[in-house]
Amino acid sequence: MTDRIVVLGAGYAGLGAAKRAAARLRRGDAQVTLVNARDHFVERVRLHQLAAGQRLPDLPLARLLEGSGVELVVAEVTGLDLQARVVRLDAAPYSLSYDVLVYALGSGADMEAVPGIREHASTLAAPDQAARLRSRVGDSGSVAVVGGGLTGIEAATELAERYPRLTIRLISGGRIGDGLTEPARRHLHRAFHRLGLTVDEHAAVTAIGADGVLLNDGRELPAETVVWAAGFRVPELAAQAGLATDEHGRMLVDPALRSLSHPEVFGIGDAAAAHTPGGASRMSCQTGLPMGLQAGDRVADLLRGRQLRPARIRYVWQNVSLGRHDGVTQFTRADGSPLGSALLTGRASARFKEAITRGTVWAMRHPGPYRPAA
């Protein structure tokens, strides 16, 4: 009997899980099917570059899956029947039955965080969103980027470097680069000054309109284009289907990445709250890729009747690009807390991040070794 493994989502986590499981299992014993709404792999960590008019590598999923034995289905997931173990799709074959399901549907921009995002703001959670922002920025004179995390910082600096004529302001409800050391934050602010960015910290946006943003202190800041980079949320599909989720809709999983309510389902990537030394896993490529590779191992072990080991998810660094030739790399402890003076800045950081980003795609092509150290 052939075991049916269905993986939902072909991001860093899902693609890694599908290829790893297929590599660990004989093709006659298991069929791995990967479902994704697009036929291309999205380098989400590069979408700010796409918004700034740069051409990204072309990465068709069919090419990345070549020779792996993984079947690709390009369709959007519309529902889950956990009792019947069926995934419903909006395109052929319209439904898939599974013995083991890997849920890796990721996250998207939080369009409901404040009024006006959907109507007036641009986002950077998907390629089509980044492409629309690229076309819009070309006709703008002023841009407000909302969000002081990595996405907001990288978007603001990339746009400022590419379009020096633009008036760009970066707005954050708290400290920008919170979680970095003071030397790292000083380097951020030097880069902001060099690029001509206006920075507003501790300024929470309460609404977005056609002409700019409204802050919690009553100020109105004009902007022809607003970029919302202040939060992400996961699809409601897991909670609606009856999987155990937290208050944010992320799947609750055990140390081996299995659903707490449905052990035949694994949860990985942004859509799952996995155990790490610092608490629940962050929404990031740095956690998504190792979660995916280890989930592939655990799926193979489950089907072979082996004991499932806990997944090992650790943090190593935070990489922040500041345009193409500058950046900050803050090295961290396993729980994500910063390691004091362990820091790269400038061109060294930019080169390091580019190497890591390219290496991530290499890992998508070659998802070994097949038994990582525990």
Ligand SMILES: Cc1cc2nc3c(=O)[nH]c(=O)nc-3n(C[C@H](O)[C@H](O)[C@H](O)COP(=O)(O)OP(=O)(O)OC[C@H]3O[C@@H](n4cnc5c(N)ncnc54)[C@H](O)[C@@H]3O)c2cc1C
Second form
Amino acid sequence: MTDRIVVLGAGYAGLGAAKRAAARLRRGDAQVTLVNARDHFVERVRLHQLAAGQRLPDLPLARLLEGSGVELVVAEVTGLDLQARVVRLDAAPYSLSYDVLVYALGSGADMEAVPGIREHASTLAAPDQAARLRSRVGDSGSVAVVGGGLTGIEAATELAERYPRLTIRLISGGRIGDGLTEPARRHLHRAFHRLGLTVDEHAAVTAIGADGVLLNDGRELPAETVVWAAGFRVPELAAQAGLATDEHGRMLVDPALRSLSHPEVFGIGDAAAAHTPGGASRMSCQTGLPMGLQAGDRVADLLRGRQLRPARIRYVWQNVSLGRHDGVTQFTRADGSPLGSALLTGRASARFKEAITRGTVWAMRHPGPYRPAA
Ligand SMILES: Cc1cc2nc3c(=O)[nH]c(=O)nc-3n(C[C@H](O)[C@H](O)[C@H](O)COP(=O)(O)OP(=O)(O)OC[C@H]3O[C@@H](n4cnc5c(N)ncnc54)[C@H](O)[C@@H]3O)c2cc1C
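Previous: the form predicted on its own; requested now: the form predicted in complex with the ligand:
Next comes the full complex, this chain leading.
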């Protein structure tokens, strides 16, 4: 009998899992089906570049899957029946039965975090959103980017570099680049100054309106365009189906990435909270890709009756671009804490990040030789 493996989501995690499982199993023994809402792979880590008017590499999933034996189904997943082991879809074949399911539906912008995001803000979590932002910003005008994490920093600096006549402010409820060392944060602020950004730290946005943002201290900051980059949220499908999830709806998984409630389901990428030395995995490509490849291995081990080893999910760096020619790479311990003064800045960091981003797509094409950091 042929085992049916269905992987939901062809992001960094799901694409890696599908290809690795297919590579480890004989075609007659197993059929791997990958379901994704789009027929292209989205390099989410480059979406701020798309928003700033750059062209991104064209990556059709069919080409990335060539020769792998993985069958691609382009459809939206609308529901899961865990009892019957069936996935429901909005397009042909409308349903898929599975023996093993890999849940990798990623995350999207948190549209409910404060009032007004849906009506008035632009977001960056998906290519259509980034393209809309690109069409909104012109050569001049004012933009407020909300979010002092890596996505907000990358978006604000990319826009500032591309459109020097734009007035851009970066607003954060806490410190910008929290978690980085002081030398790394100093470099960020030097770049903000060079690019002419106004920076508001410890300024929590409580609402977004048609003309700007409202802060918790009552101040109103005007902006023609507001970019919400302050939070991501996972799809509700896992929790709705009855999979064990945490309070954010992320799948709870054991050390081998299997659902705590349904061991025939693996959870990976942003949509799952996996064990790392620093606690639950952060939403990142850095954890998503190793989770995917290791889930693919464990699916193969499960079907061959082997014992499943714990996955090794480790952090290596925090890598933030500041436009195309500057950046900060903070090397970290396995738990994500900064590794002393191990830091790359400027062009060296920008080149390093570009190499890593390209290397990630290379690993998607060739998921065989890649091994996650020990
Ligand atoms: C602008 C930006 C910059 C970033 N920069 C970095 C960075 O520098 N470093 C880093 O580590 N991380 C970065 N991230 C985060 C990183 O992109 C995510 O953590 C990563 O994409 C998660 O991978 P994933 O496979 O879990 O999910 P995704 O990449 O989101 O893939 C999920 C897939 O599932 C599909 N899908 C979702 N719902 C459905 C459905 N119902 N039916 C069918 N298909 C569905 C989606 O279309 C998508 O293809 C950045 C994110 C953004 C937005």
